[in-house]
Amino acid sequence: MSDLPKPDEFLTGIDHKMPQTDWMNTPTEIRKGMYCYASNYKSVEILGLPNARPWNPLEDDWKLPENWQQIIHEGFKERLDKFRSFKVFMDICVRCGACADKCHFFIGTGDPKNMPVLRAELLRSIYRNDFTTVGKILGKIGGGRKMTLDVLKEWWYYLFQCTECRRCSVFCPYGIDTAEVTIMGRELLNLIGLNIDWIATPIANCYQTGNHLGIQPHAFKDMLEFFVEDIEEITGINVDPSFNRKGADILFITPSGDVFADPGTYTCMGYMMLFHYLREKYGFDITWSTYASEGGNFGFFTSHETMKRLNSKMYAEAKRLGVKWILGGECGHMWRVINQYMDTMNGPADFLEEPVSPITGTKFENAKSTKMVHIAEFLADLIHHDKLELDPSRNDNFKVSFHDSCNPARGMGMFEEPRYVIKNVCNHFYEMPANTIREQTFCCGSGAGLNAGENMELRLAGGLPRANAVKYVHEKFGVNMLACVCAIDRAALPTSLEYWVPEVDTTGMTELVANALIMPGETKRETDLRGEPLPGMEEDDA
């Protein structure tokens, strides 16, 4: 981030004034720091997507098919016919502007084309021109415009400046889901081979190895065994996880980011400690898969069909292993896909049982169709029934706030369960302002495939509103740790907070649980999972 301006300079450079020219006549400048690299053609080939070839967004020639306009037109028509919501969203917007200042990218960049209403208008203008009588007759006067190369490049640039967080939809009086418009626009771009590499390559990896990072099954197992050693060093306990075991009661699936990169690795260690505790105390029977080793679903950022294919692997593995139901880890888009799309894409999963906790007897009726339970609701149920021995004082070095990850929060309505868990394992918890949490939560700024290194300016701009709320509770309450339940958040927020609020770190919910968890037979705990002294242990190190 050395080539970026200092935070104060960044803030003074944001200009929310409207441009002098009409938005249709304002040219798009594809600028370094604001866009992700073009998709690697080898990844596009693996996915079987059209027009795989090397190309560069900064060059004039994007190497498109000769009939690319026809492809876009036919793809647009097909989706209008197939998805009634898409047709409704194209027709009913009155451009009231209620969503305009709700997007973190507009707040952070000042670019009017990042207003949700205007980002969607990029597609609506083509819709009016090609598919409405008024547009066909009046053209630009009727709000329509023709699909040109400049318009196409504008689509690509701005549709990949949207994290599909759906904050704008909360404020829309008509309930228009601009994220769905973005999804449709990206689908159309993929018809002619226009994607970004931070999406295409993870999906290609997932097709080949079962996870976005391309970790081979034996390497996935090795990673967890490294954590076994770390946990034993901290607790004196050998946790011994189970892999690919047929006949286990429960299959556990989490995003691969938790296995590969800090601070997600500490959350992963937390899962392993929790499962060991439950096995020792209650005979809990759970297994990991080294094949369906990814809960996340980058297909969500590409097309409905790609999303469907990646979602299916978890259920195929559950069927192969013969488990009763699935427990899912801390992930964002994994849970939005499961909660909002699973039934119509791959479900219902009638070969699995309706999830029931083998420890408390609680029936998770919300998972009756998906057969998949979120780790937060599972933990909240255990704590509610007093099934975990906890020492919250072990987290007393932390003053914690909670970031509602967009997809579990807005996408599946999970607001209270993570808070209940955190409040039971931490003594110092503080909420950010009400208009920045729960339904109105701000995005981390790097979701929907935008967590690349090359678009750092965009990420920091998009992360500004969330960081601003964190800065508020840091200054008012001394908050120094931001908890979340999403692997993308755990990858994106440390960078964003390092820039905007460097005094605050990022953690997963289950990491905090594991710090507080009193393991059967553990040795004296002197450090947390990060190797930092527990409260009161600092003097022992002196």
The other form holds:
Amino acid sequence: MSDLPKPDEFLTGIDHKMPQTDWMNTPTEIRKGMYCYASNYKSVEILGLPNARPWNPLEDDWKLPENWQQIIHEGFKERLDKFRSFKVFMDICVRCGACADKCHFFIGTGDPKNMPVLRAELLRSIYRNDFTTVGKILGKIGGGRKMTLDVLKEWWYYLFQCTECRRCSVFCPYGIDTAEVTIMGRELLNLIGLNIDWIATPIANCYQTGNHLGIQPHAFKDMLEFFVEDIEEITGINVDPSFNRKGADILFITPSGDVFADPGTYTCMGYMMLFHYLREKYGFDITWSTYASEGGNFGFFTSHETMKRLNSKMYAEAKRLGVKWILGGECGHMWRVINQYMDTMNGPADFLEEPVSPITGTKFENAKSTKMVHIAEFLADLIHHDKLELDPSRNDNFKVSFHDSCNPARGMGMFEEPRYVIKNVCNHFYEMPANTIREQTFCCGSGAGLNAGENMELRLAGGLPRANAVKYVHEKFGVNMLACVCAIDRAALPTSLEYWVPEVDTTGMTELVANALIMPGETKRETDLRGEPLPGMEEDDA
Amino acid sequence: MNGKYMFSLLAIFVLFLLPYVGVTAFGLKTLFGIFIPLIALTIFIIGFVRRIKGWSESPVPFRIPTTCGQQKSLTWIESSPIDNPTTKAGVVVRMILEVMLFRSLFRNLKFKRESNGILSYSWELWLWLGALAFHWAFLVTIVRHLRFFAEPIPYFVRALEFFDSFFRVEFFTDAFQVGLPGIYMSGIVLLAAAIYLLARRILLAQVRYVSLAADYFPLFLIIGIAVSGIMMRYASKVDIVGIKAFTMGLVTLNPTIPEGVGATFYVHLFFVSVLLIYFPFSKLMHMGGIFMSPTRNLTTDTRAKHYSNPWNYPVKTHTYEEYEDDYREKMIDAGLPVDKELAEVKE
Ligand code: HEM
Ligand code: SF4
Ligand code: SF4
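So the form predicted on its own is up there; where is the form predicted together with its partner chain?
Shown next: the complete complex, the earlier chain at its head.
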């Protein structure tokens, strides 16, 4: 981050003035810090996606197939015919501008092409020219233009500056969802081999090994067993997770990011402690899988087909193991895929049972068909039935706020469950301002595969609106911990907050639960899961 | 100067000259009075239906509603039946609120960077208000015009006229009404709101930047329609009885050209014809599209019910068997269960 300006300068440097030249006549410069590296051709090959070759976005020659224009044109047409959303969204925007300043990337960069309406116009201009008679006749004055290499580069640059967060769609009077347009645009780019490596390589890994990080089965088990030791150190209890176990009641799937990097690891430890607690107390029977060891689905950021290919593992593994239903961990886009796509793509999962909590007997009617329950729903139900023994004062060092992740917010509507859980395990909870949470929540700035290192300026710009609201509650209430239910958040927010509000840390919901959870037979806890002294234990340190 | 609105303004000027010169200099009354309006109406109807048909031909493979409220999950958590509708009834209410009250636009916020570096978002209602006034006034005006197309004048049209002009008494001072026939609020509001929307488009830098000629054109056109209409009523006083005879002739498909009707009428009628022709090929189709937007018109019970995708197709996956083949030895060494032991696959 050394070549970045100081936060103050960054903030005052953002200029929302519109350029003198019309957007169609303003050339796009692919700028360092704002773009992600091109996909590694080996990853593209593993997936069998088109045009695998080394290429570099900064070079003039992108090594495209000879007939790339034709491929894009036909791909465009195919998608118009397959998705009503795409067709309607291409046709009905009135350019009222209501969505313009709703995008975190526009707020954070001031670049007009980051206004959702213009991002969509990048494609719409081609649509008019290629698929409407009037557009063809009127040409530029009708808002149409021909597909050229410059336009293609502009697409690539700006479609990877959208985190598919759907905030724009909340405000659009017709519900035009620029995320949907980005999804289609990225599909088209993938047809000619234009992806970014932060998406392509995780997908290839996930396809091959079951998770984004390419952790092989034995290593996955090792990593979790490493946490077993940590947990034993803190609580004196040996939690004993099981893997790939046939005949378990429930299969647990969560993003692999939590297995790999802090602070997600603490959330992962939280799951393990929770499951152990429930097994000891109520005979709860759950297994992890190394084959379906990824909840996240970067295929979603590539194409509908790739999303389906990766997602298929969830049901396939549930079927193979013969479980009753699936419990899903904390992740954002994973839950959009599960909630709005999985059953349609890979269902119906009639080999599973309608999910019932074996502990409370609660039927999860809302997951009757998909047969997959969110850990926040599961936990809220447990707490509501008083099934967890909790000591919220162990979280008293934290003044907590909750960041609604885009996908569970706008692609699911899960607002109360995590709040209910958090408020039951923490004594100090403060909300951020109303127009920055719930369905109006701001993205972490790094979703949809943009969580790379080389595009740090973009990520910090996109993370600004969220961080700024955090700063507000930090200054007003002393908030020092931001909770979330998303693994990408846990990877992205620490970086963004360290830059914008270094006093605030990031945590997962289940980490807070595990801190407060009184495990049967545990030794007196002195630290939280992070090894920080619990409130009142500070002196014992010395 | 912005080429885009100049282009649209120029287009409107040409469109004004056509009937004006056509009728006054060349006497093309039949052309502008009968043929063009009938052709326009035909194009509008066919075009509109074709667009709707075009959209319906593309399936909705996935249910992607934007959830703007709490999901229905645990019974003791209050859910939002309208903003996150799991039932058809909820969707209907959501759509009614969108179509009649522009609910999403009502959420509009304006972002500002305060001097202390805090970003703030304030509620911004002007666009919503202007848009709502514009559309409702437009609707009222259209309904009022039914008086020209039905004999006897339907009751609801009379009632609407009554209220439309009745409000005037409450809103305008006496001095304003002197010498004028009953003023219709809707016409004035339509004009004022259209001018506001136009001004906003020209004055707000962001909106100007995203605007196309196709965004100015309908506003100029509608302003043209409103101005010519208001002029007929209050300034150039046309022969209402003559016009009614003419329009009744049109709808009974027995048109005759009225006498004593000035050029303003032909301009008005021609502008309306242009709007009708332009409509199906333009963004004005948002009128139909809003009903078909998959982020708004679908239920959110996607985990509770199975929905199918008409073009779902099998994809290549990396199966568990392949996976185990890749890692069997390592899995066995790590004590992970396997489906096939090494001995079984060595053969
Ligand atoms: C179901 C019927 C309709 C609905 C729900 C609807 C809704 C909307 C909304 C929400 C906007 C955005 C706000 C704005 O910019 O004003 C809009 C814009 C617009 N509508 Fe409609 N509309 C409908 C029918 C029509 C019709 C029949 C016309 C007239 C021909 C029309 C003309 C326009 C125009 C010109 C704009 C753009 C205004 C601008 O440039 O700012 N609409 N409409
Ligand atoms: S809010 Fe909707 S209609 Fe308005 S400019 Fe944005 S996408 Fe277009
Ligand atoms: S989906 Fe999110 S990131 Fe993409 S344009 Fe809309 S607001 Fe911006």
